[in-house]
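Only one chain is shown below, in structure tokens, and it's the form predicted on its own.
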Amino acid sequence: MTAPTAILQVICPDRPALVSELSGWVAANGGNIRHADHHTDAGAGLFLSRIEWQLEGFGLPREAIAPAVSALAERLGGEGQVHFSDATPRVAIFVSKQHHCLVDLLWRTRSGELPMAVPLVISNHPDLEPVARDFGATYVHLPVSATTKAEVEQEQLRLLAEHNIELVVLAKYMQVLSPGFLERYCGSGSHQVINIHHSFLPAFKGAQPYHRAWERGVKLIGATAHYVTEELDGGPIIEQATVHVSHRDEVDDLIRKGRDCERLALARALRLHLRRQVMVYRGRTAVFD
């Protein structure tokens, strides 16, 4: 078993020696840093900083470290927040029909790949609750209509409480949340779902990408994991994954060929998020992998 680590992310102003700063914030309450990635956007004049220490030996307890981080932030200027690597955040998976992506993140949290816990996994179908019971999972069924989304969101978000769900993982799930969902679940800056687009943003958005994709012949296919906001499929992206097609394939061929580009796109984005080795700022990723 690894020892606990806390995850330290800063996005301050650009100045000299903030790097010396920050690690020396870390070195002067014992700590013994384990991984450190800084980032300077010249054009932002930002400063993006992850630093991971072990929380053995360290001269803070736990309780009091996210109150030291958020008055390091304010001396430098800018925003900091601090994790724990033995978290184990409670994700609810939102889901259609399509049961590939959910069944991979499933096996991926049963066999300790992903450090979460679904407890839930809400779907306007009933087709996949065998697989949501199989894993352990409440499945809750709630069909939308143009007439009902407004009261199945409202009961989405009360289950997303009763659950003390962290994140949601879009997962296929085929429908758009609104504006008044995001905010109320995400609130102001906050990312809180994830989303898996089948096509490499920002080609293709929106519905059928496959079938657009296939009758301007590209070459190349992709999937896309991306922080949902407001505007459709133009969320933040965290992870994308490709792969070649040909003129010899067909739709259902691309169909097939992406569903493979979508899990692995997806797992991906789900790790690096609970392993807090994604930064958004500026409606863009700083991703340290």
Second form
4 protein chains.
Amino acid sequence: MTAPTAILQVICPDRPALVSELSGWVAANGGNIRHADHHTDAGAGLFLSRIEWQLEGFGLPREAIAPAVSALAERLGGEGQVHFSDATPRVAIFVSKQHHCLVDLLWRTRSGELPMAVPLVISNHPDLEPVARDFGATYVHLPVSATTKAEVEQEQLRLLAEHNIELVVLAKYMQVLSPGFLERYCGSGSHQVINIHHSFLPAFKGAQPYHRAWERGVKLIGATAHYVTEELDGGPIIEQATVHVSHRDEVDDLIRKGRDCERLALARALRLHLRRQVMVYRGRTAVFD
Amino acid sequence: MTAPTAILQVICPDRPALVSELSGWVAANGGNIRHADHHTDAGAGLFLSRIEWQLEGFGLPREAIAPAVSALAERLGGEGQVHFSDATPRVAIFVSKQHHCLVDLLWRTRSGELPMAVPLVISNHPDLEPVARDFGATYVHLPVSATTKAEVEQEQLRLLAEHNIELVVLAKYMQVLSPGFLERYCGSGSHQVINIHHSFLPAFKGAQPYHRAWERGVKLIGATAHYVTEELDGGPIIEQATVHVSHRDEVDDLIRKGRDCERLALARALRLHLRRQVMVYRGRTAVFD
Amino acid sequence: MTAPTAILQVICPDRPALVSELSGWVAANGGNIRHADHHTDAGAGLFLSRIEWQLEGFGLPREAIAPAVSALAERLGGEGQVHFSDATPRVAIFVSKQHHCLVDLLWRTRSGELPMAVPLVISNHPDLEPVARDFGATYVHLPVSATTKAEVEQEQLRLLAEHNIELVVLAKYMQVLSPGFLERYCGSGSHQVINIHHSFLPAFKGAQPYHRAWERGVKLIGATAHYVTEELDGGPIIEQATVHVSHRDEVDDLIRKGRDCERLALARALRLHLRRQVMVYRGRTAVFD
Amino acid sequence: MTAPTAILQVICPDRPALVSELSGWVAANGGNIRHADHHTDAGAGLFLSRIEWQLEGFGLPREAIAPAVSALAERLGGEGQVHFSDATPRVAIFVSKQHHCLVDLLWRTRSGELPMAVPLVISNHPDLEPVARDFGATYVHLPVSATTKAEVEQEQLRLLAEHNIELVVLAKYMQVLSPGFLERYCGSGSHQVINIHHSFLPAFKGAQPYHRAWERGVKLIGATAHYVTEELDGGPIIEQATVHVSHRDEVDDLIRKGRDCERLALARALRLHLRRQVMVYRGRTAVFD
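What would you give as the form predicted together with a further copy of the same chain, now that the form predicted on its own is on the page?
Now the full complex is given, and it begins with the chain already shown.
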């Protein structure tokens, strides 16, 4: 329906004329820019740019764009990448027993709100298999224990490779991925695992955030969607949401109210990521929305 | 403290290479872009651009920039204007008896949050004179009645001219300005009067919105900051805010809660306007924040 | 899991000692109150009370409670009703083609968040039949046209009676129910139809609210869950929600963002209704949450 | 304008018939209840009640009400207190250099939104003296250093006693009060010091929360109004607020946006406290609004 576009993301040291240089390159090849966003982090001396333009009528064939952008970014002393809006990234969703995020993501995918495909759902519990099946995804049940974790992660990695997965979404997976898994899967510096944490980070890192929020007597609870890094609940934040609670709310009410925060924050973060509106640098994100 | 910048705003028919052309012009003159935002209204076939760059080291003297931008915009078949971040627009605030917006704006001005000067406060009541005086503004009390309105507006226009006022803010003025006033003051198409309306427009246009909101039994109330046009409460919206209410809230509580919405929405809208982050076209705004 | 409770709702003319009289009646029968909320509408001279107490150990058998409460309310010159927390109201959901509210309600029902049963889904389109079937609901496809509307409504009424339905939820049904239907279904003064309207009422009543919101250039959009009355989009409001939009949002984006508002507002309103936390009087609601 | 009321607050072990007993006592003395709110903390086995009734026509003289409520609470094995709505608590505000909370509180007091008197403002800096003077408050400048802190606190305590202060509000005071001060001022268990902390507690306890929020790259910032206890930023929370931030916001922008959160959260918390809508138990609050 919508005409396909190319999206470049460039990070490089800040200096004058960068906007002109990048947009000039698009124009020189006959591209019609639909969105152009930039950010300068003055403290870090960095320039970030995201430019989206229509592919129709563009002077370079698709396969020549990425190399050209890389060369351009290299000339600027930085790094660049290109995505195409009509690509459909293959995404694996990791879950435990809770269905609300999984169901939400699958329905948003079906309705076209999330431009992705979900061929694979992995869980340490069997419960959500019917949901995955309804949406045509392979469901793999891999129970995890302290002793089997390393082995299970090997199998997870194998499945990700087999299904040609680009991005992993931890939709209330409730298990910590090992540094080894992350290194093997994400490689150096790339961000290919998104988690939803059920608190307003950095408050209540770790386990049972709703119980601890209740203990503390907070008046708002929240959820945080972030890229996963080796530091637990410490990765770059993409999106956060909060909702009011009162003294009348028991822990179960916090969990219930939190579910809506969780699925909204995760869905928004995922949409931003899939539309290539997120750029990560120095442990933080620039979100061009 | 912050290095001064120039800000251009251009609206023109959409076509390829506009971002490149505008940013290229800045770069060709040695300008270092700090913010560049664009918007394409596909339905209207219009392109809007706001580019902000550092004046230091720019190749053109200040007085030459506006003519150059106008010439550039003309070549593109559109219109352009330039502002400088270190200018301090002279603003008149119109009030009736309620102090909350006036006090808020004056304090935000003093603390540097609103880059403006307020030499003049005009009211149809004498009550707020001490507030204006505390902040060094001339306070002119001009009672308004149906028979004197035309005459009073003449005097208001005279005062605006005398104090060299660029922008009028209706901070709960509770009087409707005549089309004649607006035409004389704003000229053709420019937007130099901002109003705060105490409802979530277009709900509850006109008088006594809180009373009508209570009657209707709404669960949220709101406030709307907008440019004033000849159509009552129908001008381009800059900012809106809402707050929850309950059955326990009487009309007086709605008014009290609404005051916080009003001053927040007005202060945000005014800051956006003063930093030249708002562009108006076809009865609506693009807000580049 | 939770011990069952009785919930009384009484509306009567305001006078001293009403709280004491009602809570005294509960105590005299050995009831342990878990929640007691009251509201006085001073302008209307009305007192509203909702008291919830544990059934265990209560001195009256279940079938004797409703008559006793009615007698009590009558002595106070008002009206009363009783509900039991372990009842499971039978609810019919009316839909058109959009799935987001239906899916949301069915999942929340399955997870226990909405204490209801959904034996029946009625639609003027065939699209959502698989969804209803997955959740064990009978799906009846009844196309509606101007000429068949009266006949279709007769069939709808017959189905509601056949399935012993207590409450109808219009989950984006996109059809206006006739006064005749409402009178036949809701009887005099009772409120048994809940609708989700896709705007912040009273703004944008009627058709295509998102298109009109875009035209007006609002900066927030909203959704309103309300009881249906004969006045279109004019019934008592239960819950409202809003979300920010920007100039970058096309009509389709407003529709997409609005869906989250819609399903949240509807789910909250429905939960409040089902837990008997809503009382309706004089065209408005008191919501005891 | 509003008829004066009495407000009782009782905390006692939970058992049946407490609502009836308390409201029955009010009714037996001819009181007309305007608000009655209760809360049962099942885990703690505690019952909390707040009942507000009109003084006009009440059978006991004012001076007899507090003893009667104490006796009643004692019979229930708990504690009770009484306040009168037409009392005007004397409040001291502690500030450093930042004006936004002080100005906000003084204006809200003047307009009647906060039912209190502010005879005393204490600061470790001289800057805000003119503000206090404009509102008729005594301003005492007491510089604080590590070596003089104990001595300064003695003087602060003396001033609080001299001005007959009931409540201290730390409106961005930026100094930690010693346990000795708190013990001397608040006595055992009572809560007479309210602080506004510029983060969403428990995130970013302690110094420079906005700088640390920026470092972490959060997408929301917040403010927390809480009672002060010996545990730094660990006292019972009354109110919290959050606001969205983006990658474009520098630390200064976080501080600016945070100011609106701070003053709103503090003003709401203070109003709730002054209207005796807050009850504290076990390190947390029940807020009856």
